[in-house]
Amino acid sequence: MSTLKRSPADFAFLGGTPAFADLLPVGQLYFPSWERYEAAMRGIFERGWFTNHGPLAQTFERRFAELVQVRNAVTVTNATLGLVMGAKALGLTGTVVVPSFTFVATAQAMTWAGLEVSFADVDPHTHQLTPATVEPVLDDDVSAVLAVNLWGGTCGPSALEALCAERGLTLLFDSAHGTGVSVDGRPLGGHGALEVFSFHATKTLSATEGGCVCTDDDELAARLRNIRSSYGAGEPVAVEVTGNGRFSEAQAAIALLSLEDLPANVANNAMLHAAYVDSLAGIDGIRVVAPTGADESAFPYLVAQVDEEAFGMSRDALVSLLAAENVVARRYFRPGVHRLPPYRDAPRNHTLRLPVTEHLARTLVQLPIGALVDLAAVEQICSLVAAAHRFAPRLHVEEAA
């Protein structure tokens, strides 16, 4: 493994040996050892209940119940099919105002839900949407703001929730960044009228793929559970539609596991977003996003943003430049959702600039953190952002597509 690049001859994409055999990847992909995983699998065939709502699955929805401190958490498939039955079981009609600044699969679920979709810019320093970036958006077709817990930070939901208040809309949350994460001394999970978290691999607690719908509101959680067809899972109550979102005991059981890992996760992270902000402090022209509007934060990424001029090149010739060197960064979230299909295409959208997104979109990146990157690592990605700083008037990278 190469550590240093002396020169530019030295960079993989030149011909030099790359800084990682392997590749770095970005998400997080806490799991748990083979041991573990072993038993817990092997509970669930001598038991013979897989899914359809079985005890781990139940044992599971409680405990992640008590840590965001709410009645309710509804355990789903993935965090998408929430936002939908979410929306479903909220009875939502007409428009609802996303950020355009966060993953396609926020706004695709309102298009699944049979909503219309009305984007929002960010604020340009915490990226979060907030009440003077809904405000110019809102019209009497809206009748909710889908607001997105990003970065393990949060959009600051009490402003929010009295702006949706006074305008009489339903406010609900992406929060799939959101564990491990609390605003005002309280975990995320009871603000709005739902929140839905993601238990992706690439999440801090992770289930390998689920999500869970969290609520204080008992008969909107009795809606999602039928929504859901759980299978006698709570009272039996009229809903429009039902599907099949249900949490398999499998999954249940790696949440489990993870939930019990969350702690150490959470101070690992935090401890490799440390070591980045020390690393990077002092190469111009990149500066590292921390995590805004939270009291804590469970760092599930590490955001920096590429000011081309003083760094010497682009975001985007950065990040091939790393995938040359096998580290994986991400240019989340590019572009924004109102220039992807089939919203680019909508005639309201013809027009729209959200400068803010638009300018995020080309700037931002994100580097390793989690369990696949150690202090070490991190070390060496630093020492290659500084390298390409430093040779960036002799390197002509070609940008990634």
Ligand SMILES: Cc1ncc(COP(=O)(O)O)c(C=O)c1O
Second form
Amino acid sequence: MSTLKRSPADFAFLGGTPAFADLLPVGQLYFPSWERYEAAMRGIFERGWFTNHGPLAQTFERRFAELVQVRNAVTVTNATLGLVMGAKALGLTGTVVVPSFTFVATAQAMTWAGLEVSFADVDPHTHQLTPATVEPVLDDDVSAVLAVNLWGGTCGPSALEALCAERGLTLLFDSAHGTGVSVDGRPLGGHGALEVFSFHATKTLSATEGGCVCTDDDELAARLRNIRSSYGAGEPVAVEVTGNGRFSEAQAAIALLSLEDLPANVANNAMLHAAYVDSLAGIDGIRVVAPTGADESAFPYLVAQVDEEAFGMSRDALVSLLAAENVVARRYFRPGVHRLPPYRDAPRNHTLRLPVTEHLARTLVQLPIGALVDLAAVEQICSLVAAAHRFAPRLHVEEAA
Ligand SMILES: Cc1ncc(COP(=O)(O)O)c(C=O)c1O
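For comparison with the form predicted on its own, kindly provide the form predicted in complex with the ligand.
Below, the chain from earlier opens the complete complex, with every other chain and molecule after it.
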């Protein structure tokens, strides 16, 4: 049966056949071949070494440090914990400026580290923090800026480095989306005091769950390693309290396989991204947002902006229409972290308006890209979007909640 939409009745939300038989997710979702996975797990069994900074974790740290050209890559259980540990290892106090247009974990990590969070708006074109968006929220309580390198682009670290140096602020980066991204001739990883990467299954490099704190500061890295292990680790560099942020051998095994396949996965993303750009180009009211501020990107997301008037349908209606076709489009980062608990309830945020963040949160959509997506799927999704636009005046789609 054809899944082309020749009339409104062909859309799945009106009873037509869904364009995809199985759910097509947003996110990288890389799986190594079963044979390579099995061999890696057999090695773990043979060595009888599951965790506590085993040989695979050590090898991965060396290889990732080489990839991002930093002196220290400290693997951790996930990026959220890496950000908490980073703030603790740096001894941050007071208030940290973060963008509101980010995944909620950026701010939550600072809250777990006992810090106040002050939200800054982002640039309307790049969606990133800039000196111009940070300056208005700087006050005497601010001790640090946690910038995010978003969408496989960057926030232009050097301009923020200059601002923070001038104001005596610590600068750290949430580079959860940053594997395979370079700027000013070098990979993300060595900017500011530290950068934190995520190896969640949806990220370009997967450990299923996982993360890494990168820094060129050896003493800071020693503090991080000490915090990572409940008993402390290595040369004792004083830290207030230790914890458990370890990266298991099973995580490291997948991460090493994912690292081997990184060039192929990045090439796949780049091809799919280019296909989306081509196929969506002629549709009024839809614009692909390319990663900005990077020499090289791994294209981990396909971000598009919906202009409701020109497209004929709201972003939320499009998401709902696509969901019925088994296309899981996402609305990152809705509604903006300053509008989520616990932040929306903080008195300082009651009257906070971040117009760019709020506009982006209403209009952006992320479409499937990554290891489970191929060119035929991209063409099918773009044809669905084109049909949604064509038939929009005759479609009354209930908006996704
Ligand atoms: C911008 C950003 N920061 C932090 C995180 C948290 O990463 P993790 O899931 O590894 O804790 C994510 C995860 O999606 C993210 O997108």
